[in-house]
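Form predicted alone, single chain, as structure tokens, below.
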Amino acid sequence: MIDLSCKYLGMSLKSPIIAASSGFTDSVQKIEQIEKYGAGAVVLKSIFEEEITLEYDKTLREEAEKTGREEFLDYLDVRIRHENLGKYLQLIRDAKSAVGIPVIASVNCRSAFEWTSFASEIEKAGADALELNVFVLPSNLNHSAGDTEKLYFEIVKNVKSKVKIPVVLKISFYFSNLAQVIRDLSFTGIGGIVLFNRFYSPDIDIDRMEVSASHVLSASGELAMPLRWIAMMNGRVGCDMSASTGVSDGKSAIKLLLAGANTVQVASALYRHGISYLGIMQQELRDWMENKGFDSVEQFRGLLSQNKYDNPGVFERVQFMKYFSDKEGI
């Protein structure tokens, strides 16, 4: 008998694949699909950290300066805010009710102020577990390494404080020393952490002259980024670890729990290829289980992590020197 669960946060998960926050997490009808193809977990869509604190658009500010009404801006943002958070967490709650797999909420922040105040609003609607979606260009020419670094201790710690479930934290690998950072931040008593998360990246329309969207979707191609600190970090680290970006399919699922992923978390091919594709990849890692002899997914969770590889320098190799030289003609 092929036995697909997992441990994840503390929690009893089904499977190991889950399903990523998205436009597929975002309501209750959704999220009861989700579970009947078998995911083991649901990210709610995310609530961004503009929306908890308010930020409101210039032509609203402008429009009140104009009619001189500037109590109507107050009074607008007691209700946009009762509006905004009042829809996240009753979904929470509906979540909740209808299905019976976790279900983790999510938010997409960028400071350690005011909308941390939130989480215990989250955590009181009944979600299982919180994620925080963190990232912050390194692109100020006046913020150290350090500093950007220090922020996403901060929030973890300012979070940490209001919430007794499971926190984990989503981040990038745009750090000086990643290794050293998902070391730190996986110590700091986070249940989890997922590697990696995707932002929105410009291009260049050449024929309309102007700066466009970049591959909205993630490609097969770029699982190898999560792979490869999955696997270095597997056995380094005091939480659990979410592979996130590149999940294709089944395969490479199975990759990343070979790595030594907990759990993966799948977004870009459910728009490919609809819900129901969560179900094709829960069979393609019971069908190879199968073939290879697995019964549970822990019996080869980092079987090939660098700590348990017979050629652990093969994750740290950089360049592709080897390959070219074997190539007819160089």
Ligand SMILES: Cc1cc2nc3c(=O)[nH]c(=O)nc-3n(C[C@H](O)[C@H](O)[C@H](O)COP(=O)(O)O)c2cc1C
Second form
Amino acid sequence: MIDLSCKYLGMSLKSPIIAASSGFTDSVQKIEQIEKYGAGAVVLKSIFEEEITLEYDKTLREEAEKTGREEFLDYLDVRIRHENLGKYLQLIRDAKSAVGIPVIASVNCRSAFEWTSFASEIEKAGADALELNVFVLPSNLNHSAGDTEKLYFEIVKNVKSKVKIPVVLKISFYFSNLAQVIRDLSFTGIGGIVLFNRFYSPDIDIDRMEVSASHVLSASGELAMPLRWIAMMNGRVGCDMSASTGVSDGKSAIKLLLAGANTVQVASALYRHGISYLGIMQQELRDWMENKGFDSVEQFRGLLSQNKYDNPGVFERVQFMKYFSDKEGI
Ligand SMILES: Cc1cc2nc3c(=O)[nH]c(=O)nc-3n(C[C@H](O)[C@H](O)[C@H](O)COP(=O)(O)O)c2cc1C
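Could you drop in the structure for the form predicted in complex with this ligand? We only have the form predicted alone so far.
So here's everything in the complex, that chain up top.
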């Protein structure tokens, strides 16, 4: 009997394949479908720090009350934001009563300030965990790498002081010493780390001569980044690791589990094939396990990580020269 269950953030999941935060996780109907097709958990579409901050900007509100000048604030904007926060908390409540799988809320943030009070409201609404999608593009010439890294630690500290539910950090790979940052963040008391987020990136349309959005959905080759880093960090971190980016099918999920991921998150594949594709991915995983003689995920998770593999150097190799000279005589 094949058992896909696994542990993530101290919770029991019926499958390591989970729905990543995206437009597919912003309504109860979609979340019910996600559960129906066997996902182990769902990460809700993120609410943005900017949506929260103004609502919590006490200075602005107090100023408006003091002066009695309602026009001091763009009230319409504040009301919309207020409704958004209410809707987000309602989504958590509704999702929790509609499905049995863990519901992980998500906040997209880039500061450790006022918005963090909202984290406790997320907890009160019943979220099982809180994923923080943190990213600051390291483009400020006046900031050192250390300044940027410090922010991540401050965010974790502030949010952890507000909630008891597991906190998960979803990060990018834009760090000068990625291994050290992953390791140090993993020992801050967070429950998990997601490697890696994937961002909106600009492209240039050469016909229209303007800047456009580049590939919104990931390509399967992008799996290489989380694969390498999860394999290298397995056994060196103090929290769970969840893989994100390039998980295009069941096979890629298997690779990441072999590398050491506790869970594997899927977004682009759902946009390409629909929510029912989660069911196909689970079946691929089940078939592979049966074929290889594994009854449970824990039997093979991490088997091909750097600390278990016979030739750990393959994960450190970065140059292609030998590959091309072997293959093509260059
Ligand atoms: C249309 C779209 C919307 C997304 N929205 C969010 C979001 O609100 N919060 C978040 O943390 N990640 C968001 N993501 C990123 C995904 O959760 C995921 O990390 C990324 O797409 C890489 O995974 P994939 O290769 O399976 O797409 C979004 C991705 C897509 C394609």
